[in-house]
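Okay, so here's just one chain, in structure tokens, the form predicted alone.
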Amino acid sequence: MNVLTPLHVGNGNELTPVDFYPRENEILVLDVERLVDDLQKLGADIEEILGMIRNPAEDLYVWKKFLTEYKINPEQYAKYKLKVRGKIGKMSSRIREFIKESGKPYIPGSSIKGAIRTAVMYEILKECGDTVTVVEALKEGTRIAGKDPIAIQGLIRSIEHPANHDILDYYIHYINMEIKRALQRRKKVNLKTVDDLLEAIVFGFDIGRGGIRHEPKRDPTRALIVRDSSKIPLNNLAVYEVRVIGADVNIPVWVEALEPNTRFNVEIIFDKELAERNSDYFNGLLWHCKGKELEEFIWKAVEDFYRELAKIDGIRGSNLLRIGWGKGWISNTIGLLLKRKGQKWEQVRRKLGLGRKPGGKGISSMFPKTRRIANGMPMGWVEI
């Protein structure tokens, strides 16, 4: 894979002023344990250290005042440098860190496989997802799950309802029902799992108490096998700021990301065999619409659904994909197509408050309004 714009995938932590030592254009990320334990040895106090890690002084240069007593090149001390794309904030600057093993960066397969899976629901929805089809695809895939079609008659009925015209009218519907029940309870609705539903019924599902459930075994994208990157050299990495074109409040972001043009190899296989071995137990709309043309439908949907995406970003090239930290809505939801549900959809996004203003002062009238940019570009565009 090539890197066309600033790649960043996060490993969960922060590298605090107390974690770096800034230069002109670039920061030092230091080995602090190694640093304390030298200063210590040349006499300065620890109780003094601790408390300036504590309260770190009103600069970046949190280090400076020992480094400059005891006249120690910080160099000596950085585990490794990067340049920096933008401005470093002041103390309150926190960079995020990118996921690494053995101290050098790579990008998880679960990542990149996850943006092809968007990829193939928003292209299984747009190409199968009419009222009909998804009705035959549950039917089957109800017995395929060896479950009776009973369990499932309520779905289908509310599914086949004459206001829906395809599965997105239902699930517009269905939001709109978790969310009175989300109000009965006093609570808001979990945007993590409002999705659960129509993960199932287009990946795979099985049926329990609770009606149909996303089930991984019956899920036909198990034959796509996407291993992690291979190791990619440090000096590939850069702090980038990254601003928020388009919100009220302008507050940047520090992030380790992946320069453009950096190029690692990731394997990427479709296990034909595993397809094949397990056919008679995937179901789902993916495999009842695409059964044996699913290895080139998947290459079809991330080929169609990246190419418009990219458009929006003014983003050039074919065998596009775009993973990692700061892709926004569009790009990691079926989105696009909500949004040509028009009043529907915008009605339900209110509610769930998508779109919200700093400071919950109302709902944006557009979204998404904003964009992530670094050095003038959007996140994470790679080429296949």
The other form holds:
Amino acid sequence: MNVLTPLHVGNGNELTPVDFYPRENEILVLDVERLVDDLQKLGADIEEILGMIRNPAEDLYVWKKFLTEYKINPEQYAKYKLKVRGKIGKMSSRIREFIKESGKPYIPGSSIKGAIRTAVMYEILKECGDTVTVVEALKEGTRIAGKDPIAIQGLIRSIEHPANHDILDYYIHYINMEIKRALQRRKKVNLKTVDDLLEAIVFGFDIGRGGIRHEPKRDPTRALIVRDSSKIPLNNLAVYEVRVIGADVNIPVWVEALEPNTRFNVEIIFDKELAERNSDYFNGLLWHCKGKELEEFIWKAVEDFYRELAKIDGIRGSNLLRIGWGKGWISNTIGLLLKRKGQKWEQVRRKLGLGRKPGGKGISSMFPKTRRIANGMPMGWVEI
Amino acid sequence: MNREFYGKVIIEGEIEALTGLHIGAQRDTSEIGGIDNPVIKDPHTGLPYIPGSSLKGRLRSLFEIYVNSKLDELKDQYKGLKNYMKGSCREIGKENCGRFFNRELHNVWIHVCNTYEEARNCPVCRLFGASGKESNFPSRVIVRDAFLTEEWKEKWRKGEEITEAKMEVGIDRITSQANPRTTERVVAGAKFNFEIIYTVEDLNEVEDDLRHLLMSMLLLEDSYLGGSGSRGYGKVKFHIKRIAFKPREFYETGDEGKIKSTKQYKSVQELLNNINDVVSLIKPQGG
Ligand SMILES: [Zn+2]
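Given the form predicted alone above, I would also like to look at the protein as it appears in the form predicted in complex with the partner chain.
Below is the entire complex, every chain and molecule, led by the chain shown above.
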């Protein structure tokens, strides 16, 4: 894969001013442990060091005093250097760290696979999302799961409702019901689980007392093995200033990101035998509709979905994919399809609070209104 | 039933995790805070290891799939396979339905021959054993627990991290909300010493069995070991250090001079290409 625009996959950590030493246009990421050790050996007061670490001084150069006093060259304690793309702003800035293994960045297979699965969900809903096909898939899936069809008859009836043209009409209605139910319990809808039922219907499911839920073992994308990428040399990382465009309040964040033109290897395997062996076990809309041509369909879905998205971002190229953090709602979701539902979706979107203005109560009338820009570029585009 | 003993073939080497490796510990044995999903560790040292049963189970499973996909061709050669049709009993929901994957084990359908005679004539059960409903066929293959190599233990002593908590983010495909969780995994590059022992019980079947064993190892290199394999974890490679034959006479006398080794073959593929060298250790006349 070749990186086209800055790509960030976080590991959940942030580098704080204690972890680095800024210089002109670059940042040294320090081996703090070793530095503290050596400072102590040179006679520095540990209490003073700890005090400084706990309450970093007002400026970025937290280590400056010690380094000057003991005539230490920070270069000697640099684990690696990061070029700065954009402005390193406030003195208290934190940098979101890139995921690494044994100190080297890599792209997790799960990030790539997640991006592929989003495209697959989009494409299958586009091609096979009509209520007739979905209901067929649910009935067939229930038979495969060896369960009593009564358990999902309610769901099937709701989907078959004449007001629904396709599964997304039903799903918007379903989200509405969930919001109502949550309100009755004086709770909020959990935004992390809104897609759960849809994921089960599309990718494969089992049936329990609570209805149907996604079952990874019944999910045919299990046959798609995406390896973690090769390790990527540290000098491909830079600090990018990421701004939110279109927001009223604008607080930039800083991330370690791979620079454009970084290349790395990824191995993707479609395990035909696994797919074949489980062919009487997989269920869901994807398997029902495209089981026999699953592998070709996956790549067609990626091509179609990311071509649509690339148009929006003005990215050119073929075999495109978008991965990592900062992609925005449209790339992370089946938003392209939801937006076609017009007012119906718009109402649900407002109730879910998507597009809420930071700080205030209001919800933008345009969504998505904001997008993230890393030193002028959209994030996460790669070429396969 | 007739069992004989001619000696043991011992394959030793290192198994390297090329991508992070997650072999999960039982939930109740985990004491680590913050990590949702810890890896299995040796209770004595606290270091991660690869249980022999996990490795063997994976080799068996990959070989089962291979045999199932070539079942019709293999039937002529292996009498035990005559009783089976391709496929799994899963959809019928009953064990021993006549399909190849005929036994349910923790919600997974596997292949196990039901009688000693059947297993003796089945390439899978002959090699990996069968705990049949009627009689057992003991496995000809033993896979030892694989512990970290000295080199990696040394790294650990020096304070290097052998496992890392990896954060993975699930994203809701309607709201774009992130749902992070952490999984512990052994870092890529980590190496473990492995030992696989094959007991020679039938000289006519040695070559065939060893081929199948090595083939399973090759299949594993292109598949994965442990959890989350389809999302990048668990790509492994075997580095062969030594392959030796300890004949019956060695066990009778303890004379190490009786042990025979081939020249060095580093990879499984290389070894498989030169399988005759191994076989000729066991059957010197080449017959
Ligand atoms: Zn068998």
